[in-house]
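One chain comes next, on its own, written as structure tokens: the form predicted on its own.
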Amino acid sequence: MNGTPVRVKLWDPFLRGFHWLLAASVIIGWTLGQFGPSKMTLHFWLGYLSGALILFRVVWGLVGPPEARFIHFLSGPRAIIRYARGMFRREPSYWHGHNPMGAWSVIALLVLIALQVASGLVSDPDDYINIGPLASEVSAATRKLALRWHHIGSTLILIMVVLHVGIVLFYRYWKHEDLIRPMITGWKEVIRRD
């Protein structure tokens, strides 16, 4: 790794609050979902909030600080490439933000929880109790289509987070990279690409 590291307040607190409201509300409400009971009221309330932080999120990977904004860290093919050959080096990359792979990714996440949202909106479980706020503005087959996506996209997010968890472990455990302490104070190693 060419330079010395660098400690630079790199996550804002506006963002650092968001991955963390996200991660509460989408694990309980992916737990609620799963073995919750049988009128899901805080379920629905929780996929609202993901739903405005989603929202928060497109907004402010557009006009937020420059180390929030989607054009800051989303990489080509190239990118991804060089830095997957470097990848399980046992050595930190002190990649300022989320490295290649890992934007992309965040990109991923946050797409498929706006589509689990969307989804709920317009479901209908024929419970008679736990219909979509939206429901009675699509057809039927929009109904069961968005039920059977929410199904689908409780499974995808469970596999992205348990990828994510297991991606922060192998950065800490492998390449010696705290990434966990960077989305609570802000401040991260780096070295400057420039």
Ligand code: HEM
Second form
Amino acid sequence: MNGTPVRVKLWDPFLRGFHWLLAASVIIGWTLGQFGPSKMTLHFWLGYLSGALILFRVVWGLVGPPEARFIHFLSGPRAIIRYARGMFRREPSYWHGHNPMGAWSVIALLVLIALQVASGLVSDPDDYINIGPLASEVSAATRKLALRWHHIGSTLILIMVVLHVGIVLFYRYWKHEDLIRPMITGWKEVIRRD
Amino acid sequence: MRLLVAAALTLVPAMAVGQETAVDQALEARQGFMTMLGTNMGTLAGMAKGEISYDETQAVRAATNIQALTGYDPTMHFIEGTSTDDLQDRTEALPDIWLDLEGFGEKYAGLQQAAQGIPDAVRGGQENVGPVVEKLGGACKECHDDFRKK
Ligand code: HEM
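Based on the form predicted on its own presented above, generate the structure block for the form predicted in complex with the named molecule.
Complete assembly follows, chain above in first position.
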């Protein structure tokens, strides 16, 4: 690691707002889906909110500030391998933005949540009280497939979120690098490489 | 001897068909039963949402049908060897039903209870249908969540 870390404004306010709203909406929506009341009105609304947030993130990934742009943080296998080699070193990464590995897990989470919203919109569980608002627009086979995916997706999202939080804690306690505070305040210690 | 072989040859397929029929009948009966519940629920849910205009006679008929249907015990059609493990895509009845017949029966009792008195409850106006649909739908969901393959 060369260079001295400098404190920079890394995450813009919209991205931070997006992140914590999405986290809240996914956690509450997921919990209601598993344990909530049988009339799932609030679960539906949190799904719409999550969908809107994902749409925002896609737009932000194209036209937002550099650190938020997909093109800025998505990299190929070589960069990923290079980063992964140093992954377990017990020192902060001082990475400027999403690191090459984290970036793809960000995409995976966004895609999973998008699929979850999409499948929820057209699911029909045959209980006549929780029908996806667009279920009548698709075939019965699609409704069934959507319901199946919605269930598999909920498990995958649980795994990804646990992994996501686990890795953030790994940075905090193994690599002595606090990523959470930057996601709240926007400020992070980084070493610029470009 | 030849007669015996001929008899055996005709009997074997006949037996196979006979076996298949018991399973077929169980599937047809219970899935048809669910479809009937669904059709009548569709009428009530449509009225509750305002997609179908409220009509007391129709609402009472649907509710009476559901209450009558729940007087029937469909668990007899969940015969051994007819779970998703045995029949794959032909059924959505999870093996858990047979591991917990008591729990399955309780979920059905929940629906029976929810259906008590609904013909009277849906009388008097569109606003009375919603609560009935919610109560019934909750009972459908309770059982589908645990015992029906997604
Ligand atoms: C359902 C819950 C959550 C979801 C869906 C979620 C999703 C995401 C997404 C999509 C990103 C990428 C941000 C972007 O560029 O748009 C991200 C980053 C991040 N999340 Fe979460 N998150 C969740 C919960 C949490 C929690 C509970 C924490 C705190 C322990 C956390 C800490 C972070 C941090 C620190 C980053 C930035 C990582 C980096 O520096 O590259 N997240 N999260």
